[in-house]
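Have a look below at one chain only, the form predicted on its own, in structure tokens format.
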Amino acid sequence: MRRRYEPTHTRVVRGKRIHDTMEEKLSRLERETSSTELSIERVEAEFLVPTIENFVETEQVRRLKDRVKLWIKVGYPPHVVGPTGCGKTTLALQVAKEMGRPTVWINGDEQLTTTDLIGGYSEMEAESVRDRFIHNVMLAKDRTKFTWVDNPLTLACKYGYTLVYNEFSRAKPEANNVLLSVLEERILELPTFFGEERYIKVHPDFNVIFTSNSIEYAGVHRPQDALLDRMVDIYMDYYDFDTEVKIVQAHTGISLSEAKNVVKVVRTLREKLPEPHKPGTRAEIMICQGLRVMDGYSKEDLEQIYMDVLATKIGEPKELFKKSDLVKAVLSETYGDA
């Protein structure tokens, strides 16, 4: 028969008994466990998520949102793929917001590792105890404690948050291997964690939305096929003319006629420039913000504002002159020679 644990003695050391009763141990464990739960406020404070402002919803935007939500509901993570500046990230963050769960966020890049996704030991604390309860007997004890810090993927899996993995294809494939068991077996493995919690069962409310630039862009890696097989690619192009005009107006407050002119110029240039050089909706917003703060502008001012924004993807001087001539020609078609 198993005996119930009882204190072996009632001696007092430094103001408390040497041993705790089983009830006291269970009570302390319950308090420690409940204190690890993360509130929405703590998540938002510790993991900065970009705020979506002036979100514009047209029929085209709504259809894209519904497609992303459909695959989340089915159980396959959506992977939104498209050219830079077309609104992928904004769409993903808006869908995550509408899921009604806290959102955590991570940006992929060349230096990202598995530790950046799951977490790691942030510090080590060494502690030494010297006990002379009996004056001629010394009990020595050395203890080392490691502090583990969860990163976005672990947080999302543990507590059922929505993870937005932005620029997914910019991370090296080996950094993302940990996602295979998360998406297939719904188990997160922490390969560097000490102890029994090496494997975490993924929370039923966990969701992840990936965004990537098209594979033609510099600094983009092709993800492993095993991972691509476990997600659904949603290819997204630039929005239609009317949607882009509404987005530009919402972000800049510029007049409707001026917004239409800027969007028309940028869309014309988009058709004439090669894929990596195509300007997106973000470029239209920047141009309109520049025009809005000017108290009137000449033809030369107009050309300069466009070139300041559009010249960011220029590799050498001859490309700058070539693009400058193209911009001037398109501006003349849109604004006339005045």
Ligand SMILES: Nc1ncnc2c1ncn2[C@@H]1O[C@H](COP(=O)(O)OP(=O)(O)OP(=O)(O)O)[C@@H](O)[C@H]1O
Given for the second form:
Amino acid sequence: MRRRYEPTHTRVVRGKRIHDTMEEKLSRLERETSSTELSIERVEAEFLVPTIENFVETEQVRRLKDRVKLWIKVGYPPHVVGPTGCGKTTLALQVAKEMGRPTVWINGDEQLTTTDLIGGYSEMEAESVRDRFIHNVMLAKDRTKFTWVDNPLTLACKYGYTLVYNEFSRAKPEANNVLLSVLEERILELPTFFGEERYIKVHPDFNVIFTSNSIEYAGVHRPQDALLDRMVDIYMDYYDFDTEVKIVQAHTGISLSEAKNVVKVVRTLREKLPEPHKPGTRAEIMICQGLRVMDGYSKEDLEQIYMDVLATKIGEPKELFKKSDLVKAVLSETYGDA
Ligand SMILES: Nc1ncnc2c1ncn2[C@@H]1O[C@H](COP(=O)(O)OP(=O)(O)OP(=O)(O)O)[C@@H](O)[C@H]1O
Ligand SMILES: [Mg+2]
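Output the structure of the form predicted in complex with this ligand; the preceding block shows the form predicted on its own.
To see the whole picture, the full complex is given below, headed by that same chain.
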């Protein structure tokens, strides 16, 4: 029997919409396919497959991807850990896509609660009945109905999706307690349910991939050991020179020689700057996008573009001057003084 998708509500995480409303999805699907039948397979194929544009796969990327897949196969969720902007999220989403199951994802942060993971009662419907069937007797009845809405972890456990839990170590450990029994006993417990419905048997196709920033990992909220013991940490660093050049080219269409220069400069700066200021692959892409739009540039333009992208993490003017001097020095080393 074909499962049908039950439209529920606008999915909102802490007050922010994270998906189209169901009406928007439905009317888009109907417009595109002129059919009104909405099977879950269609919704999954349409909305729950990550779109990763220009994924670049070099030997290094493939090896890393295979490691993530290997641990999924063995049965331990991989936890991809690496510095800011090295490609963790893209890698996790690509692996999720290749697992061949629909993907749901969540971003960890300070405010994340178990409800954000499992779901909760999102709507309350109050119904009042005033019955004057017998003219001098008034029957009043108030009924309140709650609608439960699944959030990503529950969806993944129920339907066998791949959950990408991004920025895992930013969430407070207590929000993640619910994951213990999911990983260990393959049971998801919904604490606000009663009876049998309280426990969901985790679907055999369920998988989860975690990502965390290595700088934050040991810092603010170290995940509980009981959870860390049940996953495998896969440490990654920025990709090698050639991979970064290919990524930058794939995203911006910039020439090989220009891409090489940008990657060279950024990698040199990475070595010279302290940890929180190290520019990632995203910065390289942004610089190349800026350069592409410029249609010819002077030395000053070049410096300006680099500084605009690299100055984002600076608080004080003094630091800005210091960084600007460093950028100028590295630029003239790479591009020459012309
Ligand atoms: N294999 C890849 N192919 C194509 N683009 C990639 C690849 N890896 C990373 N990128 C690009 O590099 C940039 C940074 O990647 P990503 O966002 O995955 O890094 P991250 O480590 O998750 O960053 P953050 O620490 O900020 O969360 C993105 O623009 C992404 O599109
Ligand atoms: Mg990321």
